[in-house]
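Taking the form predicted alone, here's one chain by itself in structure tokens.
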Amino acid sequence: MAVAPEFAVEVRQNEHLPAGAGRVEAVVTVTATGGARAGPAADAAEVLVLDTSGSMRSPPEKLAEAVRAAEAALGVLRDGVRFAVVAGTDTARVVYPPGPGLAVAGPRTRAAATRAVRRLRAAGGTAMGRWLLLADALLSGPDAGAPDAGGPGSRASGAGPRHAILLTDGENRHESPQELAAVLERVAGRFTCDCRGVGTDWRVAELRGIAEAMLGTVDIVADPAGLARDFESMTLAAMGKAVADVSLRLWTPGHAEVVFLRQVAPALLDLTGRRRRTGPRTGEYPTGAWAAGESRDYHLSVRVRPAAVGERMLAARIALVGPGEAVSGRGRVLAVWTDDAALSTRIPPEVAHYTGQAELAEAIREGLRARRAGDAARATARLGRAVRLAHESGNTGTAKLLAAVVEVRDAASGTVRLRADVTEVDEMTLDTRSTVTKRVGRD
């Protein structure tokens, strides 16, 4: 039986504002607690979406490693989980199961799916929106009766965590950016999708856009030989999710409004535009699926009407809302106006840290953009700023990636020189992982 998690909410802020100030900043830590564990396998669903366009033929081992990765993912599906494998070109087709709907994971279906995947051949173009539409149709299809674990052709769709892995090696050439955007708007929030780019012929911004819309992760797998381990890891993580479709609910009083809500750890993800209005002063922001013990940080900024010194107000109330409107975990963001500068000038270390991490990601993107445009001066300035921010925040992972793109002469001051021998892999790895943050005070 599933044990749904409860959520603990911790708010870290400086509630004291100087006279005339009208902005409250807080870092909200949400942790899944309560001994949650993954629900019944029958409630979970997984779809593997493999790029089988013509470019996957070169080099030949690329498709072979993609097949091996799919086998690795199939091998760690829990018995009873609904699943399918999709091949993507300028169209999308189900590789397994042979009929409509999802199969139920078991020894026979896993073996049959493996045989089907091994027959894949590369040909055709790339239209990722169509791949996502097919994944959505599979993951949201109607139940077909009681599951038949291990029986080929058993059909059902789960109400639990719904997850997909999308692998590509190229750009989305066979549909327009507008078409892909329309698909993302249609399927966002219906399932989670982790995206991987193999090789260096795909576009980071394009895949990141898909991953962010689908509340998933994005990463580069430069060497196809690394795909199997990555697929296995992503699938195991998906199998460990205890609850899906959790939203963060914010209530603000009159004369107050949310400026932004961003996930800031483990990676940056702006949720501001994802608000769904649920009441006159209430909105909900999707956070996806959660595993037991999982913890994330969010940066909340609220604009309030300035008040007189000595006044106090509730700027926001926070709660987590799960399936069935179950509410768990509550927190409050406060504002108190004071003329004591010693109180009002304190910046909570968590707010300062994550503000810096957001700036770090932006500096990397701007620096790489300038470098590609041939603007060496701006690239040096922005990547130097990134080096300094990474050094100050102790983000050694990002610092190491930056060192592959710039020669660091003094990290503390951000003094760098652009490297002339930067590989495409180094540049794309830095770009792809620029949104991964160091969690304040925890690692």
Contents of the next structure:
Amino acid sequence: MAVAPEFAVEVRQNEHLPAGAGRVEAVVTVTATGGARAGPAADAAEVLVLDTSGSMRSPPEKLAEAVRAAEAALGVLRDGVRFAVVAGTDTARVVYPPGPGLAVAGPRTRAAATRAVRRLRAAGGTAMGRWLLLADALLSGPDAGAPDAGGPGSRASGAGPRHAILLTDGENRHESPQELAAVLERVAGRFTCDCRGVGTDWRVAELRGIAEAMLGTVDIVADPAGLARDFESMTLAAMGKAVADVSLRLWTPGHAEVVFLRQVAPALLDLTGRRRRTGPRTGEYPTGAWAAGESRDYHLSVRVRPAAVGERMLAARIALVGPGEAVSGRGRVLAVWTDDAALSTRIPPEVAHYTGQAELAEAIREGLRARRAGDAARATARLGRAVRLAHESGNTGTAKLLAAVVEVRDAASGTVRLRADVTEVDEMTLDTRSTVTKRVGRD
Amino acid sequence: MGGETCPECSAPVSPKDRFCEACGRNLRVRRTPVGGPGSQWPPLCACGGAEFDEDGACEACGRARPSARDRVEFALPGVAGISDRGRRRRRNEDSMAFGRVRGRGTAVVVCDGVASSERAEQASQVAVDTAADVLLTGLQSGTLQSARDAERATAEAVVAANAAVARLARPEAAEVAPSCTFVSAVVTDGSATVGWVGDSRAYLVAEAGAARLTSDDTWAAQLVAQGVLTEEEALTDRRAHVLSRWLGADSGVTEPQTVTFMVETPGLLVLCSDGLWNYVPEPEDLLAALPPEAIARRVAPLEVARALVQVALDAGGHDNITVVVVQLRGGGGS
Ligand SMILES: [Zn+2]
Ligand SMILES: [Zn+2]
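What would the structure be for the form predicted in complex with the partner chain, rather than the form predicted alone?
Below: every chain and molecule of the assembly, starting with the one above.
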């Protein structure tokens, strides 16, 4: 068992509402604190899923780099961690270990796994849903530290972090979007999965969909040479998680409606539709695994029934629920109705900032979509808006990526011109990383 | 009058009894409970919810648990009062205490906690309880028969209340020392004495008309008295509510202003905090806000108080509202 986690919850909001208003917004910062440390290695399980479809042969260094990346990931697995390597085509097979279930990391198994990976050859199609199903079967087996192999979407309890890395270079051609969606529905919440697209022939929306469902990250690895370092750091991060299967528990009063709950830092992730009802006024949202000291921001919007001026209402209560139903941390979102406009019109900087970051991501996606559709006017307007929002919020990372797609004449006003010579890599990089936010200023 | 029962234990008692045979309660004195309506929470939220979290939020609707002080109603024969949180303030920092000594008279105290001071509701509650004790003890002992006696007792009540409020202060936080206003009335056969410190008021209403009995201890009122401001200017002046005199550790107050008048005709004595009089500042305004037949004493004092509080609530209820109504019989006795 991992050390019991503790979470600190901090709420930033303006509780003052004008008469008749019912929308309450808050930015909630959750930080894993206390004695949280990475648990024993035997509690952690890792599965590497490598695309070995035919397209991985061209250029030939693609597969070679994927193999090198897998070797790097295997190299940093702590002794005792349970692991496996899966090769994915239009079907999925376990490359290592040769027997059933997972291997236990150690000098001998790491060397054997490395030899098995080096023998990989690329041939066949792409059906990522089947890869994920095999990863799930491995990660929820009796030797993966997951005591219950429950039904779809069930929450394993008492287990350490279960993690997968999915690497692909292409589109999911050999199964329908419905088939993939059904798989995601089934395995979401059972392990986390970071997704990496290599080259430019994969689809950002498709991989982002998998990563969001699996509470992982998505990124482009434009240059295969960068893969090894990326795999190593993802593996280290996964093993550094102190606690897996953490949910955010939200209480709202009767007649209230959760308009949205989204993670807004370090990256945007809409959790609104991920609510699991746990009581007449409570629901839980999955947040995945947490490392000690890790901190994330969430933006919550709740609509409550307006009360009379002078009345006070608890609009939401937030806590974190870890394995074994351990509840920790507590935040309160309030509503107080007032006729003092000076109080009720103040928007807290945190709420304004993250509203802007969500709009920034939206503007980038709309701008790129318009650009692909040949609507230059709309693409210029939306990407110009994005440049302005990135500039205003100090999101220099996104501003830099935007500058590769548009020529910025005046960032403050969002005056831009579309570049004619945009590479596929630059466009996909901007698209992939559009959800990465600038964290709101704190000391 | 027959059929009276002990207010404590409901045992039948005779009007001549000084104490209840069953429980020993003093039957000559009836008064509002010391300490106010009690610090125990009402069991239910307005929505019907009965569970509250540790911060007092209703588990069903999220609203803050109501305080027993949010709305206090109390009635005795011939006198009744209501103290209401109003619609804007988070707490009710007004307090009222009153009592009746059979055959002797009635004493009433209303105090308005100063919102900018700390523990203002404690200040006003301890002030009304302390002052009511002094006045009711005087009525019981039968020593308040002359105007001078009543005014002396009123001054003693203010001194005692001032000392009690001052004891709440923390030496390290002198600038926010608990403080409150004060208005009192001692009503005996044929006369009534009103005392005050601050801007809580007393009005007399009778068939012949209405009159304000108090003058506010505010900077604006002082400026009006000195001819610097007109009455109209004072109403909108930002100093209109800045007190020049109050009760508390830093008050320096040693005595109230007082006024005594003969009760010759039937009518009503109304004591109130500014949460009411802000909406009915002139005596004619108050008169117009009364239910019909109120002056002729055909309406119970509690109904009169309810009607006046409702006027303030309907007008916005920006402050705590406290109203105590005493029926004046006129031509001897209250
Ligand atoms: Zn009795
Ligand atoms: Zn309730």
